[in-house]
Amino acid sequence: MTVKVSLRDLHLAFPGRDGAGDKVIYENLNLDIDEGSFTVLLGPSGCGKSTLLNITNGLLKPTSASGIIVDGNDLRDQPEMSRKMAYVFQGARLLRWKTLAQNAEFGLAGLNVQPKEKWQGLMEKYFSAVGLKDYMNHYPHQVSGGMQQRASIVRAWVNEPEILLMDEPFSHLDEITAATMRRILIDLWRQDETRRTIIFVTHDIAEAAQMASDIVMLTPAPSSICYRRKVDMPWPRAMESDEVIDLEKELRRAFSEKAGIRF
C-alpha cells in the first residue's frame, strides 16, 4: 500500500513553566498514514493527537524532524502541499452571520483549488450527500449542532482534498447524534471509487472500533506509538456487535499493558 504522510524523526518539546525544563511532547517519533486509509490517533488528553495534525498541516513546526512527508515531498520545502488538505475541527466554526452554503463558498474560496465553475456543483453534491440540501440557505444558529457538523464536514468536503484532518469532530454532540454522524461520514467517505485519506482524532475507544481501518495508539507525553491495529471489518458497524465489542476489549487491555492507563 502507497504512504500517504510520513512523520519522521519528530521531536517536539514546548518551554518549561517559570525557567522550569521543556515539556517534551514527541522525542523521534515516526508515523506512516497509508493512502486511501481512515486512520485513528486514540490516545489519552495531553498525549498529542491534535497536535500531530497542526505538525501534518503545516500550522505548527516541530522542534526537528527529518521530514514531514506528503506524497513524497517534505511540507516544510514545499507548502503547496497543504492544499491536499482540508481540517474539520472539534466545533463546526461556522460564521454566524452566512449561510450553510455560504459558509462552504467560503471553504471553497480559502483554499481556492476548486474552478469556481464548479462550486454550485459541488456544494449541491456534498449537501445533498449529508441530508442537507434543504437547509443550504439557512444560517447556522437555524440547525441544530449536528446539522452544524455536518455542514463543517461540507465546508472541507466540497475542496475534494487528497487528505482530511478531523480532530475529536463528534466529542461534543450527544451520543445519538454523534452516531449518526459517524455512519454519515463513513458513507461519504466510502462512496468515491478512489478513498481519501482521513487521519481521525479521538480519544473515545468505542468510536475508534466502530470506525477505523488503521488504529494508532499513542502513550501520554513524552507520547509514543505502544499499539498498531489494522482492522479489517467491513461498515457499517453496529456498536453492539460482538466484533465491534472485541475490539473494544482489545484497545482497553492494550492501553493498560502498553500505555499504562487503567479504565
Contents of the next structure:
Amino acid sequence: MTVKVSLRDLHLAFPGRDGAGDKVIYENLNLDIDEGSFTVLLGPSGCGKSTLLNITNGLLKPTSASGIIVDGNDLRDQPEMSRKMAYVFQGARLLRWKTLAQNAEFGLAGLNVQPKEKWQGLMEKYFSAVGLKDYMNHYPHQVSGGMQQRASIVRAWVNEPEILLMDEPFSHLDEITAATMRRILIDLWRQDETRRTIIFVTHDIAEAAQMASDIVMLTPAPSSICYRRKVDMPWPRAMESDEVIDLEKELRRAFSEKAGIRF
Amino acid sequence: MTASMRLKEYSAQLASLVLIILGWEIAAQTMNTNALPPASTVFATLGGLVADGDAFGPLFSTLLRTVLGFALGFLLGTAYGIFAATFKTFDELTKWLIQIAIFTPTLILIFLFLVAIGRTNFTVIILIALVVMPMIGTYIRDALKDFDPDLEGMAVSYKVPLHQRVTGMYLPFLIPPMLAAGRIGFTLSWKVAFLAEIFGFPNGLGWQVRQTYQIYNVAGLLAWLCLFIITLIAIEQLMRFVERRVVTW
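To test you: the structure above is the form predicted on its own. What is the structure of the form predicted in complex with the partner chain?
Next comes the full complex, this chain leading.
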C-alpha cells in the first residue's frame, strides 16, 4: 500500500497562559496514512485530532517536524500539495448569501478546478449523490442542518480531491441524520474506482467502528498513538452487527488499557 | 415575505398614517387655535406650493446638499469601519476621536462650521459628512467584528484568493449593515441639512421653514415640514425596496 500522507517527528506546543508552561500537544508524533484508506483518528476531546488535520492541510505550522509529506513532497516546500485536499468542517460553514450550488462553486473557484466547463456537471453529479439536486438553488437557511452539512460535503467532493479531511462532520447532527450521512459518505467513497484518501476525525467509537478501514487511536495531550488497527470488514456495516459491536468493545478496551481512559 | 403579507403590512402602515392625520384634524378642530391649523388647511397649502412649483426649488437645493454630504460621509464611514475592524491599532487610535464626533451636539457643529467656513454649499456638505461618517463608521466596524472567523478558515482551506474573498464573502456580508446604516445615515443627513439651512442659508427647505416661522405662518411652516417628511418617507421606502432586491437571502 502506498503512503499518501506522512507526518514525521511532529512536535507542537502552544505557549501557556499566565506564566504557565507550554502546553504540549504532540511530542515526536509519527503517522502514515495509506492511499485510498478511510483512516479514522479517534481520541478524546482536546487531544489534537483536528489540529492534525490543520497541519496536514498547511493551515497550521507545527513547532517542528522533520516532514509533512504528501505524495512524497514536503508540504512546507511545495504548498500547492494542499490543493489535492478538501476540508469538511464540524459545522457546515456555508456562506448564507450564496445558494448551495454557489457555495460549491466557491470551493471550486478556490481550488481552481479546471476546466471550468465541467463544474456544472460535477455539481449535478455530487448534489444528486447526496440527494440534494432539487435544492441546489436554495439558500442555506431554506434547508435543514443535515442538508447544509450534506452541501458542505458536496463542496469538498466536487473538487474530486485526492485527500478528504473531515473534522467530526456529523457531531452536530441528531443520530438519525448522522446515520444517513454516514451511509451517504461511505457510498460516495466506494463509488469511485480509485478511492480517495479520507482522514476522518471523531471521538465517537461507534462511528469509527462503522466506517474506518484504518483506526488510529490517540491519547489525551501530549498526544501519542496508543493503538492502531486495520479493519477488514465490508461496507455497509450495520451498527448492531456482531462484528461492529465486537470492534467497539475492542476499541473501548484499548482506550482503557492504552490511554488510561475508563468508561 | 409573500405579496399578501406585504400588502397586509402596507395596509397597517397606511392605516396608522391616516389615524395620525385624523387625530391631528380632530385636535385642531377641537382646540381651534392658530398654533395648530387643521391638517386639511396644511395639505391645501402644500398642494398650492406644489401646484405653483414653489416647492421644487427649495426641495432640490436641500436634496442636493443632503445627497452629496451623505455620499461623502458614507464613503468615508465605510472606509473607516473596514480599516478599524481590520487594524486594531488604528481602531484604538481613532476610537475617542470618533466618540467625540458622535457625542458633539450637531447644532454646535453647525454653528462652528458656518462661522469658520462660511455659508456655502461646501460647508453643509462637509458638515453632513462629518456628522454621518462616525455613525456609519462605527456601525460598519461593529458589524465586521461579528464576521464569523470560521468562514475565513473555510476560505483559507479552499485557497480562495483575496479578490474572491472580498467579492464573494466580505462584501455580501457587509451589504445588509451598509444598507441599514445608509438608511439611518440618510435621515440624519437630511436633518443636518435642514438645520443648517434654518440657521444660515438663503435657500432650501430649512430656510423656507424659518421664513414662515418669522411671519408666524404656522400653516405654511407645517406645509414645508410635511414636504420634508413626505420626501423622507419616499426615499426611505425606495431604500427598503432596493434592500429587498439586493438582499435576497
